[in-house]
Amino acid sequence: MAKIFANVEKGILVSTLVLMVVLIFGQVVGRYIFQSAPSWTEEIARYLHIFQVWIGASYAVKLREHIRVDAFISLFQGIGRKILESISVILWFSLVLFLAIFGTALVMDTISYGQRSPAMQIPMWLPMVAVPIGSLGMAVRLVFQLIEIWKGNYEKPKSEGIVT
């Protein structure tokens, strides 16, 4: 199940990146060669980027690639390290749970207001749904990370072919 989840995330990230590049390239070509470009390409590229950020944040939790300062925690071993790592993950989990709850409330409010995007006239809840989806993805990943910590695994997982 976790592998399927990771593959879906990677698929979304790669496909949205490709689509963004094509849209922005078309926007640039249209603007500089034809002196006219559709406004919807810029808008959809912006919304795709929002999804990339939130889905990418979830995927980065899996790879343990989020920025952190671990000079202090590295001094500890055994149960002390597990407790400090667990506190860190629980605080982070609380934050993403907060984001998921209030992000969902924002989406529900946006649905009830019927707000639409300026160029494409799509419902604005569609781009905003990235916040609760990404937050829930991070929450799930953090639960798995907490389990790994209590197994004694503090290291980053294998890079899965990603060059860092």
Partner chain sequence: MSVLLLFGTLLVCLLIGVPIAISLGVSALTAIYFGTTLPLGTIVQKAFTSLDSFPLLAIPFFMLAGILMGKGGVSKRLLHLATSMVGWMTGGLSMVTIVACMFFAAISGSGPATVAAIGGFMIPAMIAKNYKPGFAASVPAAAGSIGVIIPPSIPFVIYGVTANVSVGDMFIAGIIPGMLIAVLLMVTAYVISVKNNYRPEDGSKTTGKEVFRALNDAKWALFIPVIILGGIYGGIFSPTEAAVVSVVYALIIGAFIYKELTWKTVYDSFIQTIIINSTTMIIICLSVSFAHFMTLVQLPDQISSYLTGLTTNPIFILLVINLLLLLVGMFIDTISAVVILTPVLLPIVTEFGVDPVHFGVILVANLAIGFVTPPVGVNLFVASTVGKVKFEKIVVGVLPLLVVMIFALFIITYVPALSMWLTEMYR
Given for the second form:
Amino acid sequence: MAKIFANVEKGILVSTLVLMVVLIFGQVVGRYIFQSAPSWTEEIARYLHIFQVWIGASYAVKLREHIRVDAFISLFQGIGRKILESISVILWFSLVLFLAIFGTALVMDTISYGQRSPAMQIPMWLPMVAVPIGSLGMAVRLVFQLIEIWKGNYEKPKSEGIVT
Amino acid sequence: MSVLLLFGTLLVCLLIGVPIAISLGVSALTAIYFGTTLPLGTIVQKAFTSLDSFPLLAIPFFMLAGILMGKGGVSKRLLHLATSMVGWMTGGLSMVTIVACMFFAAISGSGPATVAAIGGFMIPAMIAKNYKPGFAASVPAAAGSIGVIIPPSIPFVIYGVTANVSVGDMFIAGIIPGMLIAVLLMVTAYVISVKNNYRPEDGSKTTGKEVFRALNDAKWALFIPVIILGGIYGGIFSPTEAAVVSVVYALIIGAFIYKELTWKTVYDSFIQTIIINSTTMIIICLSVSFAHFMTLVQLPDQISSYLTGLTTNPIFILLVINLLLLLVGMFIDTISAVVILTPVLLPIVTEFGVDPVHFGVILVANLAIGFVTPPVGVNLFVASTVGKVKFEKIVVGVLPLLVVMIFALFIITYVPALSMWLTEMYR
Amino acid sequence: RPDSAGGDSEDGGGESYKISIAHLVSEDQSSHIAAESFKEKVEEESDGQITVEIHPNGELYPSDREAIEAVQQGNVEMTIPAVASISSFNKDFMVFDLPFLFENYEQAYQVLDGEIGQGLLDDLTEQNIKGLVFAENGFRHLSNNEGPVESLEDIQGLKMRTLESPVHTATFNALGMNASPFAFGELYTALQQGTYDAMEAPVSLFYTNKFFEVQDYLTLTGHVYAPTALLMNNEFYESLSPDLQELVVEASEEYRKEQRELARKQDSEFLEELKAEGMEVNEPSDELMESFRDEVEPVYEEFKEEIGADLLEDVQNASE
Ligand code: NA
Ligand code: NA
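Return the structure block for the form predicted in complex with its partner chain; the form predicted on its own was the one displayed.
Shown next: the complete complex, the earlier chain at its head.
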């Protein structure tokens, strides 16, 4: 089940990047070959990117790819390490929970005020919803990470790690 | 008070292993909540709007192009060509990296994108030739920062507009200082390579025939710099668009000419790009909240009034300003820093007779160094992820390069002619 | 967390308030100078009950859209955006994006300061924004790197950078240009390298943002009159006592008067500067203006429904 979910997530992420490439490449081709380019390519590429970043940030929690300095906490082992790692995850969790809650409030406000995007004229809450979704995703993943910490796993998962 | 809270929280978070992005967010949130009455909503607004920028897309596109070139056999051939030309030299690879970064960064104007594109294949190549990983990764990180000094450069455009000086003048003024840094970096890389004995096993020079064969083998790959350079300078596309065009080109030659790309490797390249890009962007995104908070509490103004009270000696004031800028560059992204600091610092230095064009070069050079200073050094993060080298190792490896860059900064600061000579000729 | 902004002021004169104004332009541009006078008046005549802090150069919010959103959310109290970016929040404002809507300042002032303008500002309260007054960025003109524009053919096929406004893009495409929106931050470089040949902006923007360095010809088409608006968070406005509200409105009206005078003065000064910097400036002939108007007629048809046919008709009648 979790595996299917992760594959769907990866599929969405990859599609956003493919679309971004197609759109901007199409913009260049349009400008030179058809002498005109649609006005919304840049806007949609930007919004896709925002989704990709926030959902990607959530996916990166699972892979433990977020960049951090672990020189200091690596000095600790056993219970001390578990406690420090837990505090770190709880601080992280608090921030993303804050972003999820305030992000949802921003989305609700934007729905009620009816703000629209400048080029495509789509409701502005649609791209904005990336922030609470990504934050919520991170929050859920952090709960699992906390469990892993108490099992003593602090390192990046080997099998899921991105291979060069 | 709120400033102490801001930096205190940041330090504690970083120490206990909270990711750098999250540390910036947590400290901004803590300082706003406990130190001020300002609305908290700003942080979440910035979390969205700071990413709503088209030029920012150049970063993932160049990352993707770099990774695809790596997997599609493009980089291998370029690297083979470079090795056959200078590989016999001690430290040859590190110097090739610097030159490549200088050109690439110059045209893309983006430090992180450069590190992703060049570092993606040069770091593993250097490590394979027994370079220390920390050094190998820090070479493209340091060289990639020169891109904002050599034109075109978005920070110079923003400085020109904020400081009311000619952007064209700024572009010209950046050329010599940018090359100075590049040359000094190459000298340093050479010295380090000699010290660590980074040289090929056989040590013999390659023959002209071998170079020619490598050149022929790499001919399709060589079109990539031509497309990017020619495309941007020929006015065919913007840097961001150039990045996309190079993605498409790398896909085509990797799949159809070198036949080394498969659906699986392409898919993996996309996933890898997304992970590296997301973790970098989240840092940029939350450091904007951090910078926003500093502006709101008018920290820059406080600093400036403190500075002017300190001394009346122009040499000393420039020294203090440089130290301040280096400190700022540790925590804040370049563009925010230019917008926030120019109006504060420019009046001070012009009082002492410093030309605004010269000061712009000093400012941007400082912030370029900020790309490679921890804790918030975007180039270091990208080098760490694309090169698979631990962040702490790069921080150690980059130290000698950092020292040299700071040395170059002081030369640029105290020898105005480096910035002004070409500009004045052109005027 | 600390007590709110001022709490009760010590001299017992009631609540105290802080207004932060975030805007995009530099400190020597008319909008900032007039905002300084606004600050002075409000601070002085409120006996220190209100303090005003101005953040220029986009140092708080680098785009108008972001600043309006911040005002709406109460993250900052006031901003002074170009009206074109308000249309994302309220479609009616799109009417001002239409080309050749006003022929001169007087027509524009008549609409903006009259019933229609007031109605539009009042409508913004539904978006939690108090619209105070309209001021201006002046008329927008067309520049390019190919040659002086003396006939329609001169602009046809030029790669034209437009604002992210469907009306603007449609307008320049209707004129036969190859128009598309492009990020403002990369624009200077794009023009320098020839990725785009042409752009359009108010005179002040050409001057303050150094576009004269990368654009050789300026044609005074005045195709769009670009108003700005002084906006305040509506909840904040409602929290002020009636006296203070009155003061804010009065100071806003003085802002409008001073800013417009200054803007028009700066427009002619900046135009001279642009010429001195080597930009070739020309005035299009009456015939050319007439053919511009004919060519953009379909744009009015295209957007009539979206903007509201009634509003458009009212504006056109009022400005006749
Ligand atoms: Na550059
Ligand atoms: Na830094």
